[in-house]
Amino acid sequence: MARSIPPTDVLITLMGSPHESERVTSALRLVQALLEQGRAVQVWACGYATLLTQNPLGEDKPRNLANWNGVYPSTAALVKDMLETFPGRLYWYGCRFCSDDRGAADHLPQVVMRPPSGYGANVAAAGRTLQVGVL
């Protein structure tokens, strides 16, 4: 049986590298902006975008040479936050076929993997869809 995806406002669909540019930093601030507006939002993440929300990524970044003693969430522990704050509101799924590619097994719990021919029913249960990364 099919899994049921809630309809949302907004489809974010994640792809590429996550840190060749600061697409993904625009992407998450976009992501909880809308969910401050009251907004139901789900990611899509495809491609390496599947390892932003890797257990092993920890809490914390690796420590800043520019700022030793900043300490900065790593992407995983962002996603967690957002998830755990905006319950029923925020959807993050991920690849399976891509994060299987990766070798990036340990998601976060909360993430829900799907095969790429389920994106279809992603898209159809958003109003909105928005690309981030490349095509």
The other form holds:
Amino acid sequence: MARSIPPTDVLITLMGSPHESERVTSALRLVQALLEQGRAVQVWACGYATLLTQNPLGEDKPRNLANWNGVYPSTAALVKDMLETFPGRLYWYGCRFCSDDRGAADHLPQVVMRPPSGYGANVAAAGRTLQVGVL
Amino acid sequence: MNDAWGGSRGRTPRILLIESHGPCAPVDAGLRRDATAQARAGHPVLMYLVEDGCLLARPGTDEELDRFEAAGGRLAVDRFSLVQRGIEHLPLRPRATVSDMDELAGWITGPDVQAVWH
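Following the display of the form predicted on its own, present the structure of the form predicted in complex with the partner chain.
Let us now look at the entire complex, which starts with that chain.
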């Protein structure tokens, strides 16, 4: 039986290499702003963006040699925090093909892995779709 | 900004273009050319400059944006991107407005809006 996709106001399709640019930061800022305005949001991570929610990333990034005592949350921790802060209004999906292809097999429990063929159902469940980045 | 951009609500789609590429990106100014064409066609077009795109808000950086503004297009610049680059105190194009992500979120979810991220 096909999974039912909860309707959301916006679907953000996040693609591309996470650390190539500030794209992930911008996307997370936008997701947070939408949620704080009471909107429901789903994120579909595709390509290397599927690496963002892996459990092995832990809570914090590795130590910064230029700021030894600084603590920087991992992307997995940021996503986890938003999912827990906005239950029922933020959904995070990952493309199973892209994730498997990159060996990313261990994600946050709240992340729903979806087949590429299911993407259309996510688009249909969104009032508006915004594609951020390219594969 | 919202009032001016929303003036044609209900008659024609409002176009929101989010430009994250700066003047030195290894891509051409295709999005900016499209923006100018849409503005000249009479569509309300708002371009949000984010990340390296905020550098285009400086005067004299991009002739295509000069044409875009002359055609009636509106420019908004991401404050965070300006601050991150230490250029928040430098002069910007006179008609560009500094905005924050919450305003962009409001525009994206506004009625009759077609949004594209580049």
